[in-house]
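In the block that follows, a single chain appears as structure tokens, in the form predicted alone.
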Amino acid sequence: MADVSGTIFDIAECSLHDGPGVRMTVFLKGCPLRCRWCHSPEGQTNAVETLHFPDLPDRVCGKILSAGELAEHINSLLAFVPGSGVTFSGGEPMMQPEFLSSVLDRLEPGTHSLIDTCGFVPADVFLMLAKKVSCIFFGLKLLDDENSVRWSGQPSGRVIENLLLLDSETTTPYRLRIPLLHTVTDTPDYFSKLEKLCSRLKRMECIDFLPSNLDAGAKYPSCSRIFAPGFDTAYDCVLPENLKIKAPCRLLRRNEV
């Protein structure tokens, strides 16, 4: 099997909220979106970069590994935790499709694998990778092009297309994960659009609504970026009582994300 290399920026070896059970989460570097609420700005660019912290040594963010090296590391650690699994997050893990595909092909048979994706990748790449894993966490954001460009930097059409393909062209279980943000995704207009979209989905297991991350802006200065969300990050949003979605919906607590 030919080996390819990719860039990661972190590995969480004992994660509780990135899929079922105790699992490892691998964060791949690079993302096509620039969400105003992003809590991993160090994962946005695909290049290895140096982070600068006041009164602390600089830290290199990013490590280049071969698919074989990463798969060997994953397999060696998961062997000690029966029933565990691995989640590939980011950034956007599908931005490195050959690398991610090669790592997945090298995992021990029966390993529970999950991709946490924003869905903004070419449809052929999306379907190829979605069919290789045990589960998909689909990070749905805005549902119309104008607001999607305003808040995430990219239009929404490709994301929605891939979500519909995931539902109709694969058998991979999936759930939606939606940031619940004041004046952005907690509006009557947003919930109305979401209800219409979900009425077209036949296999969605559930929706997890995610609260604002109050610490999201802490890492931005180290990356020479400015955190300017444009909404109240401390506002505690609630779900409407009359939300017309057949699948279970829950608003996670801040310590669950």
Given for the second form:
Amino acid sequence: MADVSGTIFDIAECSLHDGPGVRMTVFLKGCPLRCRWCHSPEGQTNAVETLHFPDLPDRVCGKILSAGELAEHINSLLAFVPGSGVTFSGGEPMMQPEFLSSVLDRLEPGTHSLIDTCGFVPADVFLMLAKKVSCIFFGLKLLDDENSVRWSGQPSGRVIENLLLLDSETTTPYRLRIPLLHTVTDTPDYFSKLEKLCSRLKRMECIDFLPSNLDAGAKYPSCSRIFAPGFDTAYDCVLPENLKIKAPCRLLRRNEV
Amino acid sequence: MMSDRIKELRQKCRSGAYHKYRKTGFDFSEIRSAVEDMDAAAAEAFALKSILDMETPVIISGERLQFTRTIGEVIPVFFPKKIMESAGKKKIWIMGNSNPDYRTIIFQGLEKRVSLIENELEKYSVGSEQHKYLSGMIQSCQAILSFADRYADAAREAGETELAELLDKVPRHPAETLQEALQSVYFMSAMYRLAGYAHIGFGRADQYLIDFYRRDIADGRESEESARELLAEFFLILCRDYDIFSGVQTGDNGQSMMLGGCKRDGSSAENELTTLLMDISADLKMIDPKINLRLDRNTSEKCLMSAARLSGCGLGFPQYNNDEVIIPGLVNFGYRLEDARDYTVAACWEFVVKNGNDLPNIDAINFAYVAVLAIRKMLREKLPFERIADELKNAMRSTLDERRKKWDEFYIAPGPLFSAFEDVAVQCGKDIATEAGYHHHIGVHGCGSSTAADSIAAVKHFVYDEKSISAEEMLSALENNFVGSEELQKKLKECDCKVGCSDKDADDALKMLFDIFAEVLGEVKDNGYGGKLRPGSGSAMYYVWFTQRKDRGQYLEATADGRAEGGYISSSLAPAPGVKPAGMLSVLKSYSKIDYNKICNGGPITMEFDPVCFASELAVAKMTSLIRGFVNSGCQQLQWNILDPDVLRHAQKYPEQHRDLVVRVWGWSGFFVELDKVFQDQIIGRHSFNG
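Could you give the coordinates for the form predicted in complex with the partner chain, as opposed to the form predicted alone above?
Expanding to the full complex; the earlier chain stays at the top.
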């Protein structure tokens, strides 16, 4: 097996909220979106970069390693924890399809694997990877092109197409993960579009609405960036009671994210 | 789940309401002079009787268990001339750090015990050592019995008929109910304290209490609620007087309790009390008793959920013990299989095995200090890296030789009251501390292992492999405490070759250090008591002493991991302070490399968590997977602390606002605000996992 290399920017060995059981979450570097609320700006560019902190030494963010190395590391750590699994997040993990595919192929058989994706990747790549994992967390954002470009930097068409493909062309279990943001995704217009979209989905397990991250801006200065979300991040949004979606919908608490 | 009555008892306990019965300023000099010409056992019996005569029975209405200290100070130990002369200039080491045989105490009762000892007495001629020794045991038991009678009389006088019956019954007779068993255990534990024993634990309480619990429920004597309340009352009464027990810090009192595990025949010992006692501890959130849990692959999910919930309370316990490596390790060291299966722990983590007595906590070897000696020699003489094992061995050997000189300054005092309930001692008329039984080993802690392993890995990486730092440069930086070599120090500090970072070099060095430790200790064939030296991975308080106090020996100068003189080392097994480990799994992986078949004195992996890891039932359930991961990985012991450094800093500033804040210190938990600042600071500097 040719050993392809990839770039990751962090590994969380025991994340509690990124899937079933104890999760090891691998963060792959690089993302096609530029969501204004993104709390991992250091994961957006695909290149290794240096972060600067006022009171701490500079830190190199990003590590290049081979698929074989990463898979061996994951296998060695998960071996002794029953019911554990690995989650690939980012950034957008599907931005490095060959690398991710190769890591998935090398996992110990039976390892629970999950990709946390924004869906903005070519359809063939999306389907190839979606079919390889135990579960998909589909991070859905805006549902119309105008708002999508405004808030995330890219149109929404390809994302929605991939979501429909995931539903119809694969058997991989999936759930939607939607950030619930004041004036962005907590509007009547958004919910109505969401209801419409969900009516076309047959296999969706549930929707997790994620509250805004109060510390989302924390890492921007170290990347020499400015955090300007353009909405009130401290606002506690609520779900409408009469949401016409068949699958269970729940709003996670801040300490569950 | 706490009833209003238990809430009220807890409040009374925390507010020191029971201290009003205490008096101080006792004159013990008469006892001291009276015991001068006695034998050890007679002296103990006389001193105990005299102390008990000074005690005033206190009957507290509305409480189901009775005994409250009225001598409001730490009881001195009284040694006769005979012991003083045998000890010579040596420091007398008092029997402790162990668990009395409570099973024998509650199932036989003292009266039966006395008659058994009397039978043994007949074997020996009057005036023989054995006769004198066994006679002393009997006198101690009788002193306790007459004191219990005084308590019963006081209860009668107070019109507390039921309590009077209870106190008439136990510890004189075998207990028949849960209340009687608990009264017997508590009363006797108080007797041991008054007889001068320190660090007395409660052993396998779920094992010796379960029959009483089941019978009381079955017979309708207790409901599940009343039994739970009674057990809670038992836990609270253990916290009544610990401020006048001896220890290095308040809370370091040895009141450990072991739950779960297997029976002497190897079958599972888990029962209803295993989980119930943990649930009660989680309700009460007190620092005593300090719960230990024995685990294996078959431990139930229910038990692990209770354990993880208790961990989430932030009391620093339960301490998790992996039977799958501990029992084989103890057998490999030479203990009998049945005794090994019945192990419990001493005050902290050191394994206590029945039918003998070990001194599990006599000293420590500072691995980081050993590594400094070896590394400096390697650098000075430009030796190839392959020599590292030999140099570590030499340095370990010379350090041990140096320390052992100090051990010869100890004289181990006999413990007749302890021996009175040990069949192996009674049957031969000898003391269990150093003579009776099958084993008399000495435990030696191995502390500072992560700092040592990181230092070796850093030297290998930078000086030998990468050659980016010359031997001269490194040596001079170490000798000058990094003054003028700040860039180099930074490089050493920030590199990833550390324990807990899934770094092969650091993990290999860690394993090598413990292998060498076991080998060097194994070279000592007789520790002076017919036993061996038992190597461990704990630190006790040495992690503070060896870095902050030059008078304690093995004082640590700058280390090759970038740590400057005065910096802390870890408590027991944990990545070095200031290191950001790759995660909990990498930490477990590092420590799974140690060969625990050779390292069997105990010493837990110590992990700090952010409270968020236990914030929901789902999170708690995930933590149980980690506990199983700990068992499967083949690590030996594990303890979890829940810490928020900001809260700790606030507590340092405003202690009165944080009187209930509990932290795990080394092998025990204490109230943070009651610790000395050096211990507080070390805890604040630990790395915290946040999930």
